[in-house]
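Next comes just one chain, in structure tokens: the form predicted on its own.
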Amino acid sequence: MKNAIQIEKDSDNIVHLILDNPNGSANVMDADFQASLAHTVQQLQEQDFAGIIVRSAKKTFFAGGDLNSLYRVGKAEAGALFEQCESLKANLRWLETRGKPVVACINGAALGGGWELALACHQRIVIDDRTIKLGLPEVTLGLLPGGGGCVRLPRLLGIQTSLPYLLEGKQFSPKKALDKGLVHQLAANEAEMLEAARTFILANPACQQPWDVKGYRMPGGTPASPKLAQVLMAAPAMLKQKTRGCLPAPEAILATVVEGAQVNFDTATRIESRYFVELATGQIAKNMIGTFWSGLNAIKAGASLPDAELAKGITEPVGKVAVLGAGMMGAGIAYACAMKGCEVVLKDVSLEAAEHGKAYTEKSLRKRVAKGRSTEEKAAQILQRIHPTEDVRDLAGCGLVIEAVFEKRELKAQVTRETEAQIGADTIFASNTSTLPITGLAQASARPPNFIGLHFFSPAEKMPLVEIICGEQTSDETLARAFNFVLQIGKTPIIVNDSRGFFTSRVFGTYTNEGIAMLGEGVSPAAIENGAALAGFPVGPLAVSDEVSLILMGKIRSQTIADLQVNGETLSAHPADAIIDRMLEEGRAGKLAGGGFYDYPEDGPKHLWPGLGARFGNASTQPSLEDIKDRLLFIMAIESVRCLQENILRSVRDANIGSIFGIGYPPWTGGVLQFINQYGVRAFCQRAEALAEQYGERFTPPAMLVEYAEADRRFSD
């Protein structure tokens, strides 16, 4: 065992438990910590002390659970994991029931197990720094707080108030924590925090948690309280409506909280441990931990770069960015950059159009201020960073140019030439195209090594992903600088090689086309949309097609046909093509046109257009729900394998992260390629062959998938 807790005693007879993980830069609830905690409790049982201060020797307080170990735990180790959970909680319980004051001095992030450790203390003092994050985000990884969080938080705040923190994984700042009664004091710095802890201990020689005081009543009542019972009766249905039954963690959290609130503290912690073990050993938690923890961390560390050290050596951030085109996408990109401190030159063909793009940021900032998410002063600072213009000469001095004009090859070429005449020789020129190959667009550039694709997703200020596309001549330095910029503005970068539609647009197109194709077969529109929801997709294929616009989908197809004809190639017809053409003939082009597959009444919510049934009919025999779900899940996964086979995708992790963060693949799967892994590669291949036989050759397994199935090989980096 490596000692993860240093024990010191000061002149006031106060014991300091100094958390100092010997295995890494952050404190985590690994085997060494748990053994050290058990050893510490054993030592303290034999000592007399005035109180305990729990503090950290790291830059953060405590990062949470040891996710790498949890990822490896299988069903066979469930019993051992349960005992491990119970042992941890028994030691935390000893600290809070010893009768002596225990104070958590929180100097940095306290998330997951770190916040659970803090909740086991009688007093929580945090440095007043808005960058410090506190909370229980386990649900975002398919888990529940397994160190007492589902037991202590409801006893502290009440069931109704605590559930959003548990079910949504809400993180909060020290100030918010103080306002909500989650911490007791804020301190300006570490010295002040330690002095406040000392003062509390000396002033409170005997301490109990609120829930251990005789006569304690849970805030807001127990599940047996008539008022709360009415709320809880509806809670499972409301939760099911959100998760569609695809995510077991929220349901387990609700059960843990409600069941635990009806029994004594120790029984409640055992209930929590059982649910935790069930989730931790399940496949969905493995999917989510593997992608949202391991995969995401690897991506941010530059694992997809050909030369990660080159990126690390580029330390100068981009200070001034040019955004060409002030439409919805350009305006969103400008907003995203200004939010992260960049000066932005927002150019359009007229000053009026550029100012209209800036007004998008102003409107969004007003909403943030109204909701208390920002201040007037901060909003004004962000707005001042955006400089609208119609003069191309204003682009001089920009370190990065992002072109976000219409998807027309000639227009993009014209803009490229005009811009390069004004910018420096080492300035990066990035196109935000969603489909046009970067190598072809770079032909208009005098400096192709500096030319790259930065594909943002709408709305750009909210969507977390940016797809970086390398043209044939894009240099490694340009890629490294673009990668760093994406991180600089708080986005997640994935890197792909050049092709039509790249990865995300190409795979996303299979989703919308498959839904539209089903409509053409006479599948009930409601069944298509509901099947997508029950598979875990955030928006159905018909609804999202309306958002994208059927006109745009038609233009992309026409541009593709024209481009392929230049090389003597043809585009294979898709069953969805005829349906899109028919909708356009009917004047049903999508949401912005007033209606598409859905109607959008001014005085009510959108609903499926009743005319769909009359135009396309309902087949007398409808497919099973399983077939509808599988067609949508499988077609995207199959196309992703093709992208990997064709070397468009550079890594499996980029495929998984990109599919969830960019194009709405269900999070429970862990991503398009992890979905194949968890389904079983051989079983997936067999199911794809069955779908191909019934619904068309587009489901035919690619050669790489067949090869992996025969070798019983998983998709991994």
Second form
Amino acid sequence: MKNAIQIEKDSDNIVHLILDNPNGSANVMDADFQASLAHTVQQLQEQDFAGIIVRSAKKTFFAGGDLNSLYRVGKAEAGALFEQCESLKANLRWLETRGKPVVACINGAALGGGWELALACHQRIVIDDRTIKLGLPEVTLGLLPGGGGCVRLPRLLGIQTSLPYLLEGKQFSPKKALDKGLVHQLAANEAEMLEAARTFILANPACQQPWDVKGYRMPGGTPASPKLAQVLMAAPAMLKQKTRGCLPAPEAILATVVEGAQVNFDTATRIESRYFVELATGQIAKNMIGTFWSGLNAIKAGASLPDAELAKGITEPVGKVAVLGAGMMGAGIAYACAMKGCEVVLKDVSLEAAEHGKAYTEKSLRKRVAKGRSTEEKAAQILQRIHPTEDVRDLAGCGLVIEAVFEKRELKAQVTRETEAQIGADTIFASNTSTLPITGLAQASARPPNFIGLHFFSPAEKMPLVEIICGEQTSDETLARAFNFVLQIGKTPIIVNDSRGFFTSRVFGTYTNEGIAMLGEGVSPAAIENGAALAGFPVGPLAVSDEVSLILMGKIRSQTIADLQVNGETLSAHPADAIIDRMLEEGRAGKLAGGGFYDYPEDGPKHLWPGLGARFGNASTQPSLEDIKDRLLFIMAIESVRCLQENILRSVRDANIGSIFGIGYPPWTGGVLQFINQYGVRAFCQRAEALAEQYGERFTPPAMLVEYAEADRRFSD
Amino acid sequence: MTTEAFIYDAIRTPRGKGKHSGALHEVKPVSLLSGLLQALQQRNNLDTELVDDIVMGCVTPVGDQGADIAKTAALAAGWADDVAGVTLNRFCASGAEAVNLAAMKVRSGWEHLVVAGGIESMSRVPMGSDGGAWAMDPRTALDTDFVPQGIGADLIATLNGFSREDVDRFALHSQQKAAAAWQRGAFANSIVPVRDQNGLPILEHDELVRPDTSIAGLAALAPAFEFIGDLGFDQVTRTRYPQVEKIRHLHTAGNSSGIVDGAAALLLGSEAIGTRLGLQPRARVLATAVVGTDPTIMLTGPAPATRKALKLAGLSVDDIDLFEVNEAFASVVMHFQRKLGVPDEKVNVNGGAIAMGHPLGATGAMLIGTLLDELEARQLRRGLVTLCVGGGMGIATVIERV
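What I would like now is the form predicted in complex with its partner chain, since the data block earlier showed the form predicted on its own; can you produce it?
Time for the whole complex; same chain goes first.
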């Protein structure tokens, strides 16, 4: 064991437990910490002391659980993990029931296990710095707070008040924590904090947690109280509406809290450990930790770049960005960049059009201010950064140009030439095309090494992903600079190689097409949409097709056919094609056109178009819900394997992150390729073959998948 | 040859509105039941020592109704110490289950004279006050797709294409039939008015019936389950009914069963005990059945329970002269009729729980009494009682006049 807790005693006979992880820059609940805590308790048992101050020697207070080891723990280790959990909590319990005051001095972020450690202290003092984050984010990684958080927080705040912190992983600032009664004191600095701790200890020589005081009653009542019972009866249904039954963690948290509130503290602790072990050893936590923790961290560290050092060497941020085209995408991109401090030249063919694009940001900011999410002052600053223009000369001095004009090759080529005449030789020219191959577009460029694709998703100011597309001639430096820029504006970059539709649009197309194909087979439209929802997709394939517009879907197909023809190739027909054509014939092109698969009444919520049944029939035998869900999940995963096989995808992690952040693949899966891993590559292959037999050749496993299945190999980087 | 189970008597209290202002709210559940037991004893000049057991249904057997109210009421009624008592809970079928179990006891030959019935004072012990894991334990509720019954009723209506007017019209008929039945004294033989300790009457008729109900009045009522449906319960049903885009919430306080207080008691026994006591058998129990179906839609049990009971009795739907199908919600009965092809003129001819109320633990026993009265009045032979039951269960009892 390496010691992770230094013990010191000061002149007031106060013991200082100084958290100092010997293995890293932040304190985590790893094996060393747990052993150190046990050792500390052992030592303290033999000592006399006035009180305890728990503080950190790191920049942050405590980062939380040891995710790397949790990621590895399997079902076979359930017993050991349970014991480990229980023993950790027994030690924390010893500290809080010793009768001596224990004060947490929180100098920086206290998240997850760190916040749980603080909850086990009688007094929590935090430095008043709004960048300090506090809270229990376990649920976002498919886990629950297993260090007593589900036991102490409800006992502190009451069940109803505590649930949002636990179920949504909401983080909060020190000030908010004070308002909500989650901490007791704020301090201006470290010295003041320690002094406050000392004062508290000397003033409160005997200390008990509220829940250990005789006569304690849970705020808001226990589940047995009729008023709370009413609320709790609806809670599972309300939760399921959000999780669609796909996410075990929030469900387990609700169960832990309610079950734990009906028994004594120690029993509640044990119940929490059992649910924690179930989640931690379960597949979905692995999917989520692997992708949202390990995968995302690796992406941010530049693991997907051919040369991460090159990117790290470029330290200067992009100060001024040009956005060409002030339509919906251009306006959103301008807004996204301005929000993160970039000056933005927003150019369109007329000043009026450019102003119109800026007005989008203005309108949205006004809403934010009205809702109290921003201030007038901040909104004005952001707005001032956007400079609408019709004059191409205003583009001079931009570090990066993002072209977001209509998806027409000719137009894009013209804009490229016109722009390059104004900008510097090292300015990056990025196209926000969602389908057209970058290498082809770069033919219009005088400087193809500077030419790259930056595919934003709509609405650009909200969607977290940017797909970076490398053309054949795109230089590593251009890629590195574009990558840095995406991080600079607070988005997550994935990097793919060039091809039609790249990765995201291509795979997204299989989702909408599969849903539409089902409709053509006579599957109940409600069942298609419900199947998608119950698989965890945020929007059903029919609803999202309406959003995209069937006209656009038709155009992309025509463009593809035309492009392929040039090379003497043909596009194989998809069963969805005929349905889209029929809808277009019927004048039902989607939401903007006033109606598509759905009707959009002015006075109520949208609903499926009743005409669907008459046009496409209602098959007498309907597929199982499992088949509907699997068809959507599988077709996207299979297409992603094809992208990997064709070297369009450059890494598994980018595929996983891109599919969830960009095109709505369900988060519980850990992403398109992780879905295959967690299903079992062999089992996936067999199921795909069965789907191919029943629903069409598009499900036939690609060679790479078969190869992986035979070798019993998982998709990983 | 098996001993046959005969029904010798069937009585009930009138039903009072199940709220603080209801007439029976002042009557303790134990008094409601013990009063009825005393009436049963007097009507039949019963030597209570001869009664083997009292089986009483009660859905919320806690608080005032807790601790085996069947035995407590027997003691309070001054019945002999020899008489045993048991309280059972099969949700809304508890009263019917009590009768069915009594019939089984007699048919087994191990008991000879059994009182069966049920009690529910919904004004005193509100629905749900017994908690229970199905609704109240999140893990259980999540794993089993729990939704309240009203959502199931609306789902049945949605799946069957019933309109709001269809269900309201059904409710209107229930009111009209109940009012007419009361007017012509159809329940006179079975109703035992509730009296106080001085013999002063507290309630002599079903308090809930609204003879002046109109379609327009019913149409004006707000859907009762839309709010909780929107909270999330509607979406819970998607796993089992993905073909439903949106549940149409049609049920209201007007076309759902009323919340009331009330109790019922039947006297069942073998032929031998009847002869010995000089009692005239009124009907025999031909068959009983319970089934389980999808718990989420919850209320489709009556049709399969009926089929199962009829099969046991060797009868077909057409052999049954009258049906009592508990009017938990209008759609439940309409769905039952559609499933089995039962015409309106055979179903709930004297109205039902929509008009008169559904005292959960007692209703099944009340319906058996009501059915028997009407078979006698019409000189018909066979009748069947069926109820939808929580957890997706269904129950049926087939009786035949002797």
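Heads up, when I say rigid core I mean the largest set of C-alphas that superpose within 1.5 Å between the two forms. This structure is a prediction, so every number in the text was calculated from the model and none was measured. Numbering follows the first chain given and starts at 1.
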> Given a rigid part rotating relative to another between these two forms, which candidate among G357, G453, A109, N287 lies at the hinge?
Replying inline: N287
> Degrees of turn, smaller rigid part against larger, between these two forms?
Replying inline: 7
